[in-house]
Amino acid sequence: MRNRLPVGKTGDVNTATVETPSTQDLIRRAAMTLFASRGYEATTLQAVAEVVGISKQAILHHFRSKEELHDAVLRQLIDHWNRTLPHLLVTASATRNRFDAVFSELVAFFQADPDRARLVLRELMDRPDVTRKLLSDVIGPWLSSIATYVRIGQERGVHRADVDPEAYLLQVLQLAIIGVATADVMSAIVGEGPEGRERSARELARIAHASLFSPRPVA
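If we take the form predicted on its own, what would you give as the structure of this chain on its own?
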């Protein structure tokens, strides 16, 4: 939904486009927060409705059930990666650039809304069987693509020979998700606010980078 609002002095014809979230967006956002904090079973459509400020019937107008709403929330996370990852893999062709691009996007995506990371953790704990199949169906294909890139780097001597590509990628994914999900609690150690989050993200990137790339020879 777009609202076009006039800007500038009286009489100006210039306009600025202001994005306003749709009702469906607001419902999904509220549902994600509640699913992440309470879990699927403890979250009710009535609770979601109260957060959004609408009736339960209004939610059922957009989503026929809690399960459909839950699927929509997860699908939104999945669609982001289905759109973003192929573009990153194509445009960031250099070995180190590709790593930096994908890793930075991964961390930035979860940092933009930590409830995304918390939701993934909650799903892993509360619904392991469902989540296992989801991860296999969705993450499996692009995990395989990046693992191929890691193996090519190993053949060229750029990546460490002892790295297990698939296992490494899963560990990095877990580190990013757990790091963002627990940032509010752990930030008391490295500093609160953007500075603390930046310190944590920088160190996470260093660990992931050092674990993958072969040391450069010292001149």
Second form
Number of protein chains: 2
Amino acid sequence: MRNRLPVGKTGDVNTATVETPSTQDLIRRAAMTLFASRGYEATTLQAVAEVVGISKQAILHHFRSKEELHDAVLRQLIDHWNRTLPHLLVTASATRNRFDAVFSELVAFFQADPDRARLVLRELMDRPDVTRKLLSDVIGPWLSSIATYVRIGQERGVHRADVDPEAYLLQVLQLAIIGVATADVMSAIVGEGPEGRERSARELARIAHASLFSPRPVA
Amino acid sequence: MRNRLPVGKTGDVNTATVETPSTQDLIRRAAMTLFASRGYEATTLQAVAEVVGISKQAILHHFRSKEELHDAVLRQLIDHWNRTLPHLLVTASATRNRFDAVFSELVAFFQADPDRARLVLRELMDRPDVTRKLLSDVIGPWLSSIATYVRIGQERGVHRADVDPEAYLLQVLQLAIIGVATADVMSAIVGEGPEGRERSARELARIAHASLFSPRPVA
DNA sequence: GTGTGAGCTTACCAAATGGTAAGGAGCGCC
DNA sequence: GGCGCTCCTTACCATTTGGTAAGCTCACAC
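Now show me the form predicted together with a further copy of the same chain, since the one above was the form predicted on its own.
Below is the whole assembly, all chains and molecules, this chain first.
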């Protein structure tokens, strides 16, 4: 028997302190990594089990099926997003240069765990119709909130008049996602190792910025 | 027995005329679609066979293994790219507004068959290390050629000085790819049906343009 | 007509997959 | 001590997977 630490009745909400991660958590994390890097179909329960160091059936004890595990992983990602959102928006209103702050937070969210970007991308490709709704719900509020901000900027002449706020934000979001998801491959073309990634990241920020803000009249 | 048309010795280079597609072609096309939409692992030979309307073993008659089929599909895509490249560059030098022409050609290449974008994206995610080399070889020349063009524009002051040409082009390429690959899902958020796609496409072009060209001094 | 060979089919297989059934080990509770 | 519960294991299973073997059939060369 493993994992018989004083962890409370398993299943109750974590009591905030940093505990030894439960087996469920370990499974979720391993599955996340594997789903993200190999895809759902290509990921076997066996592979997840080996990463965690338990038997395949132990997984099926915690999650009734592979699909339920998949759902759990996804829900965790969404939860994380929703928990990060407020912080992101607070950053937005607190800073002078709001947009750059929000944008770097957005990129940071995915860079903090590239599996997030990869997983989102996989979902977009593997289950377009399901993901469409999901994405609408999850990023919809975020989108219209920031879009409003962009529009205000447009009225003030700070933002380019020809920007389509929603479309623009979606493109930026896509860039952030694919940038992180394929960072290893794509940025390697532009330069070896961290240098390439650095250049890619910088250029990404530059593009997002330059295509939003009105050119300063070089007084 | 099927496909016993006057198709010449199978395997010889197509004699240019529009022929009844060979079974090999049909298999390749079906596989392309399935690989692109479901991924390599999730695509079974059985599924390909059903699309084509033959038995699974017929596929294995034409391609020694699933992997060989995969290679064939990829090679076809690369060939197509290489055949389109010259046309793309000719367009570049023939037009006044070179960049916009090249860019729209690039997008058109993927839009002409969204499976191309999806497949590239899959490769990037599923086999990063293999794809890194491949991509370097395939788009390397294209990249440095256009990068040079961007640099010339920079010297003339037409292009923004702070653009990192290679990094910029890669970002734009990524945007084109993901834009097409996830068009259905993402653009649906911005607007229903073709309207959303229209807005997304326009915004994509705008971003690429605005982040490259120097702001016109609004004389 | 008689090979010859490409194109395809039926029959078959070992391996791996997701999932079920049943049972054991350790803990808290009475 | 016995009960019950969670956690996990071994045993097992039907199905599906990519792939092999062998043979049928038609078109064409001779």
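Everything quoted here is computed from the prediction, not taken from an experiment. The term rigid core refers to the maximal set of C-alpha atoms that superpose within 1.5 Å between the two forms. Positions refer to the first chain, counted from 1.
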key: Rigid core superposed: residue 82 CA moves 2 Å or more between the two forms   = yes
message = So, superposing on the core, is the move of residue 171 at the CA at least 2 angstroms between the two forms?
response = no
inquiry  = For a quick test of reading the superposition: does residue 73 move by 2 Å or more at the CA between the two forms, rigid core aligned?
reply    = yes
